[in-house]
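The data below hold one chain only, encoded as structure tokens and taken in the form predicted on its own.
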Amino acid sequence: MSQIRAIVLRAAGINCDLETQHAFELAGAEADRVHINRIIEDKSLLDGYQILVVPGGFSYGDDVAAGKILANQIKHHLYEQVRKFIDAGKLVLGICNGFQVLVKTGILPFPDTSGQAVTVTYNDSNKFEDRWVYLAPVTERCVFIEKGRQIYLPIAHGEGKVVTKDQPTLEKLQSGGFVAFKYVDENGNEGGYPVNPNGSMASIAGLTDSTGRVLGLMPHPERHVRFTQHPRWTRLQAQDTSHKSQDAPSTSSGQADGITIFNNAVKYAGANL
């Protein structure tokens, strides 16, 4: 099997590209950081990759709205190429600002002829939220997700609230399997702030598309790819050296929660592309 290649978009203000590149390299892929202008100049660059990633940060300073300018670049210059990329069976991942971008381009969660059906807007707390949260997987079709595994990841955003244009759209997200992750507490229950850190409708923390090969999420899996990045790793290790306690950050193999997203993507691409 040839090595899987991931392309990590760069643009002014993006600041999680190195961590994202590192995460894919830990998962066994070759990862390149490429400025979006280079791809706009030569759209065939995408052909050499199996995974496209829009990482976190504050693209173009989040002027106008979070992720909006980068979303417009993709929408007006690369939308058809990204659609062909997805239609070819390849994978797309958007993290935090990247999630906002995928939603605002209309790539997630589904096309809507009447306009953008979902957006990501200001947190209900009216402040930047920087904390760790529990996520429960909701859909079973998303190839990035480990079925039944609750994970613990950090968030860092001021605009993370997922909202829909109307109730029927929200119902379609839920009934159609478009909700990838929801915010929960350590026991797997939904709740108000801070369990749901931004006020997202239906506690939505991430979305997928109809193929299950596109994932966008607000929390940062690239910031929890090693066991020692967990904020309580020393106490958890002292409590249970096998890491099997209820809120342990890893499996018995010591695998950190965030790396599962990248491992699953690389494994799927290796088996199918």
The other form holds:
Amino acid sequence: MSQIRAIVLRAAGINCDLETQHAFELAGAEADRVHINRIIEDKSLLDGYQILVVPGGFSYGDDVAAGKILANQIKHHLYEQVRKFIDAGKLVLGICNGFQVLVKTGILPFPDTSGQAVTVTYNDSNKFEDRWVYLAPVTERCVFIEKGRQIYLPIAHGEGKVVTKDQPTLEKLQSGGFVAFKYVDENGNEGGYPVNPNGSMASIAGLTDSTGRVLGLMPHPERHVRFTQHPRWTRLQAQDTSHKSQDAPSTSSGQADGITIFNNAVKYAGANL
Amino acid sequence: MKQWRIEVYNKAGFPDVQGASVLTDIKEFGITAVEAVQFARVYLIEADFDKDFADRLAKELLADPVCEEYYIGRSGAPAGLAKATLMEVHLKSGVTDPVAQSVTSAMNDMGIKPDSVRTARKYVLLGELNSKQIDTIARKILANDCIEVCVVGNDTEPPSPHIKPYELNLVHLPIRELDEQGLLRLSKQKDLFLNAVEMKTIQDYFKQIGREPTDIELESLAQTWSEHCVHKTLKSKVDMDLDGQHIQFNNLLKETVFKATKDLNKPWCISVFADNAGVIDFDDESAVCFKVETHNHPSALDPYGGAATGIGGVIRDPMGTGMGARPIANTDIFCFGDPNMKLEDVPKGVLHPRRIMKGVVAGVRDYGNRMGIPTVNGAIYFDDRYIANPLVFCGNIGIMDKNKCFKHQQAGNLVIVVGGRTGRDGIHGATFSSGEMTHEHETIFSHAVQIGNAITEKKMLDVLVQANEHGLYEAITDCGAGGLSSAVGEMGQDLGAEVDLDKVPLKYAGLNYTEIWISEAQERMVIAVKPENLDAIMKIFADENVEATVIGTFTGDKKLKLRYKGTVVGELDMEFLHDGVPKYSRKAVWNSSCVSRLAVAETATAAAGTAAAKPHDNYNDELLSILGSYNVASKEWVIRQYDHEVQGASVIKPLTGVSNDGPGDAAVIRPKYDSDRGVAISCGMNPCYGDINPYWMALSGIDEAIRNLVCVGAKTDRIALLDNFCWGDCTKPETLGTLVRAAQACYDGAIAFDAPFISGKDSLNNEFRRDDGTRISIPSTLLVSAISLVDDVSKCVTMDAKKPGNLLFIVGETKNELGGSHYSSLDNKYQGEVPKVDLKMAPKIARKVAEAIANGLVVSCHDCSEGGLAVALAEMAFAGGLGIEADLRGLPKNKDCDRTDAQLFSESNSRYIVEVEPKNYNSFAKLMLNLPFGQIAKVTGAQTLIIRDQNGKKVVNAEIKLLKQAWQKTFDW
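Starting from the form predicted on its own above, please write out the structure of the form predicted in complex with its partner chain.
Expanding to the full complex; the earlier chain stays at the top.
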């Protein structure tokens, strides 16, 4: 397996690039943080990578709407390159602001004649919130997701509510396997606030596209790649003193929940690209 | 050029959350006539394009295609709604509009270069409103007069964005012939905030050099000599009458707070009280630095902008420390008036405390979150005396290379300003914040409020980190108070500098040379660069669209020379500018017998038996009241609005426990991905005690900050402290007396705990003069912030009770110290003595508890602070979702502490509640030998908190669900 390379996009206001790079490095990839200006200058830059990541943050201050200005910039300067990247069988991951960007470019979940059939808008609470949520995987085709594994990650956003322009679109998301994750409680059941922290339709927390190689999600997997990032690690430790080391698993089923996303991406890329 | 107006609304069927939240705010103000509020964003664009492009712009960029719709032009009230009021909020001209900047760059991406873009917020209010209500809504809810204008109705045009350019007009201000009255008049007219002695010193200087000063010279001196920049009071000579004994300080700060640091002389202190932040060792390669600032006056006028620029400003302190640190954590501590105060009780010229609080929280949230810096620690205190002078403390911690902790600017280096442009915002911030506030401040000093744009700062940070890695500059500092005048003045202090003010990039035309020099426009840093590195560094900046401009040179002639388009507009000796400020001599008085008398009298009254003070059978109600009191109640509403996990370094979060909502004692972050070493951050503050005794207030703050660190597992031999003194008018000897006592306590506490102060800041004159001439002074408030290291973060502990069957010990003695306590405030009595600190015992206890945690003997640890033992036990129980059964017979206590209420609620310092597994009982007890400690409780599987008194009777018996509800409902906003 050759070295997998991930490009972590930087732009004004992107602020989760360092920890996202770190997560990919933990997963065995080589990860570079590259400013969007460099890619616009030299579009062939993307060719050297198998995974493109739009990390979290407040690109351009989330002015106008979250992710909108960066989405506009990508649409006008890089849309073709990103499409080619996906069509070449490569992977794209958008986290939080990156998810908002992917939706607002129309890359996720699918192209629409009106430009966008789905959007991400203000939380019902009209405020930014940092809290941990349980996520149940929904789709069968997304290569980033470990099937059947419910994961626990933090959200930190003010505009994370996924809405569709109409009911048929929502049905298409659900029946067409575009829903990557939904918000659930500890027992796997959907619920109101705060189980669904922002009021997303059908509790949607993340989306994939028709290829399953593009994933966008509001929660932050890069913030749960180690045991001590779990909000209750001191309790888990108290109950099971075998979990002493930093890299000990934070659930019984293996690694820290967030790292699975990065591991799966790197594993898929290694096997297929 | 055509002016386009595009309005963006929510589509029917999608909730209008902004409209809804304005409606909530209106209802909170008691206006019930409004039935609904519709919100719209408005874009005013001057550009040459046609209707087709306007549609495309609206569709593709400005309106969300799924949930929003747009209207080109000015839409009227919705059809069929006669009772609609249209209100539109515009920024005053000159105020930074970040959204407009983003829209401009996005339009460039679409191939159109607009001449100007402005944005506004439009509200359509449905309901029968009278003009008074409309005015209240406009002024108190929708707009802030300092920076915004609210236009009502559909025909009023917004203010023009165009400003006339400035033509040089050199102004001299003759002072050589003025008498004292004349000097003071000039100082007042020009808002210099310089007193007679200072004006006289300046007069003598200009007499000596044989000319009259220019306006920019006087302004430079006023900025540099302001209380805010030079800390005249804390550095002054003080004659103190302490209980009838005369003591003298030649320099108060040097002989108290700073002396402790010097006496302790820790090798791990790298740079203290010298740079923009205090720097200490982290590991072999890295150092961490910490600074806490206040932004009180601006936050009183414009809570959102004031707090945002408060956090924005303090982030630039680590960025400007040594050769620049990377910010890794924020802290915030606020003091407000009663958030439920009646509107009519709020003094004229003052914003309602709830509006101040919401605005301040939103400001810190938006700036801190956008910067991508986790806000990990904080506190909020309430007291009616903060009504007109809210306190906003913002702190930032940075990490840096250990070999880059010092600057080395040289003559010949270029002066470069990086980041944001200069505007009229924040003019006179330094001088204005050095004076008292009055009811007229909101109009007179609106220009002193700065407007922040976090993304400009983030972009600047991104490029400065790269420039630093490549070693392309020789020195860096931030433009804070005093703007360029302070930044260039300080950096060139030992060299001299010349600056061409017309080169400074401006946000808009019209600024005169003095405004350019003293503007406190945000997001600017000054760096010193060797000419040979200029091209390389400018490329790094340009590559990421960050503006940087050479504005002058560091010379070597020890003069400050200012030019505008070639004309010299100011020339001062650096020595006079920095060392010319006259030394002050102040009087202070403190009489502790008055205090003891007060304490004794109050105790006597209490003993005589007021209702709440009388010992009785059950204290459930008192416990519930204290849990729900403003200071103790859960601040989850605030904490969740801050991103406390960005950067992926979080170890101990501000909210903890089985439901992630218990009150963590201190934050721990792990700043380097390749190391398990952590940084722990905490604070302590007890303004209530200061009314009775400022000395013990200060020591209580130190003890509390250190307890919080110890509780999470921090090292006790690497604790560093920061002081922030917020006081009233210190020209009054009684007020200064309380400050001196607090400063003395800082010395004693630092020495006792072996914990040096590394940085500090003061904000004096936190007083308010009402329109009737009466004054409100804040309670003397000392914030102590503390930072330490954790060797291995996986050994940290949290405060939530962990497992039924575990034992709870209390370490530290409980005394009858209800003075200033939350228990005594239940009936507004500050009874008795305030908590003292046993300077011998307290550090021993801290060290032993820390050792027990490091040895893995402790599964949870929480300190007793506000509300005492009962509150601490309740918090541990509900945070852990477990019961606790306690028995006060196990309590180590002083012999004067036989009252049950004192045992439950006394806020005695240096006490820790520690949860230990039964198997570790012996090891733990052995470690605690010779310390006051006792087993007081057991964790249980029942969902109740039970506390038995000395007779074994249940004096507290409450379900943890009820306790938690009481604690959470106060700020369930």
